[in-house]
Partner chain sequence: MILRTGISFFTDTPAYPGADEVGGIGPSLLGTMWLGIVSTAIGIPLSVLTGIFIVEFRNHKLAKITKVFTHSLLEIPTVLIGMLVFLTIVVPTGHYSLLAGSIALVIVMLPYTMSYLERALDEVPRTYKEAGYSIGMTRKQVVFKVVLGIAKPGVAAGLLIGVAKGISETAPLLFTIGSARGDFPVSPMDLGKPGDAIPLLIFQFIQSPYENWHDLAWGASFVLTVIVLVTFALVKLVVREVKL
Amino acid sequence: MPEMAKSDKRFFYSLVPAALVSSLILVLLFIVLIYYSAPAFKEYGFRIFTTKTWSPSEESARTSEYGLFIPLLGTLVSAIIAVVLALPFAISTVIFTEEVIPKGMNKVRETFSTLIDVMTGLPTIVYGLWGLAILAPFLRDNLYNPLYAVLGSIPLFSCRPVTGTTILTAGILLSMMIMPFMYSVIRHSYKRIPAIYKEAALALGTTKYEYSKIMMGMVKPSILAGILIGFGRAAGETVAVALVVGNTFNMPSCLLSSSYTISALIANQFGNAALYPYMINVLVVGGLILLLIGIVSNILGIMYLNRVRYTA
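Structural coordinates of the indicated chain alone, per the form predicted together with the partner chain:
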């Protein structure tokens, strides 16, 4: 390509500031998070990840103990529950839109799909409000209490559900929030399966069930991508989780007890953290972890997505 003309160069450089500002946001985020989390590492070392207590003290760092173990575990548990619950719904909804809604009813198909899309667009605070005021009490009365009564001997369900705000509620609410994402990732690939494969599968005389199974096999990488991207979203979601997870430092090993997630911890504590030595720094460590989870799951997800290829 020939040298840029002079006026093009001027144009190029006039756009550079905007581009720099846009791309430096991410860089700045990394720098700030690392900068602010360093003192926490220096003071507490690796202990912040393994300690289970959270006892801030206004006096000094020595008398306060900040453990991220519980919220970290809470984040993982709630996000895993969310993905596990959302996946079957996402897959069957894709099959429903693409295979069950009859061929001639494209209008219906698109409207249905738009509705699910709108679910993604609803403000997360609305999910949170609904989750706290309606979902949580409902689950407590109709699911948790019976579960506790029947399966109370299993450790997972061995704690008495006092409130409806539990780690399981967080997982269930999150599953509703990420289902549409996973749906759209999987459907996007599903729609691109070439007609010849569909015909070939049908020609084998498969039942609708077997057929759908074969088709899902073809978009397996995108299902994995959906899982990863959904997991990343669930782990990073903040206000909705903060409203329904209960916000207490209980081990999330019992799903019926209230617990904590990193995002909820940040949401609740960060505003006042300046009052306590090192609390900001510890919370920033949590933020750094969230950032890593978000970015890693997304990079892996995109890698899987790129693997969806239909070669004859």
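Positions refer to the first chain, counted from 1. If you superpose the two forms and keep the largest set of C-alpha atoms that fall within 1.5 Å, you have the rigid core. Everything quoted here is computed from the prediction, not taken from an experiment. Compared with the form predicted alone:
- Relative to the superposed rigid core, the position of the CA of residue 25 differs between these two forms by 2 Å or more.
- With the core held fixed, residue 292 shows a CA shift below 2 Å between these two forms.
Alongside the form predicted together with the partner chain that was just displayed, please also present the structure of the form predicted alone.
What comes next is one chain alone, with no partners or other molecules.
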């Protein structure tokens, strides 16, 4: 390997501190969360994850009950709902953008794609306010009540939808928020499929459906990456979910009832947490869980993305 010029060396060494600081921030964040979580684990042990009640007491830690089981389950359920709903729309939008819009309308294609990308930059509070004011009442009147009337005997829809702020509403709103991220990941890989493969599929006389199925099979790692990245994004969302999930300690076994997520619990309880023994520490445990979910989902997503090795 040829020796670098002095100017290149100076440029290289100038980048090292920024790279180290970026990595150090994540490590320090992890260490700080573990440090502040330790008292909660020491006092309550791992029953924090199995307790289903949240009953803080100002008198003593022994009379307090802090349970993350329901918020953790609500986080997973809402994120799974979001991914299941967002994935078909993300794939369909990629196919529409790349295959349905005529090749001679590149400006239309890029404008359409830009509008979707803009959705990723919208403040989450905008989604939350829209979800609370418009989406929740609409779903209650036009979807939840009919579902309860027809499918009320099924446990998932067995609770009467008194309000539109439910775990299902949170999942639907999250699906709208993560769809652009999944779309971007899948489209980036789809555009890198060599033209020769597309031409070969068309030359075989495939239908539009068969052609799209073949192409999507070629970017399957990016689809899996989009699922994982979208899941991590949905699990960590705070403001929008806190406004539409209902914020009650109900098991999310019925999709038409209010529930809780970890991020919503932290947002709602942290302001008064200093008044109660160990509540701050328990909430930090919740933050540590979200950090781990985000790290694992993103690492796995990047690993799947690295499997896509197309060359233009």
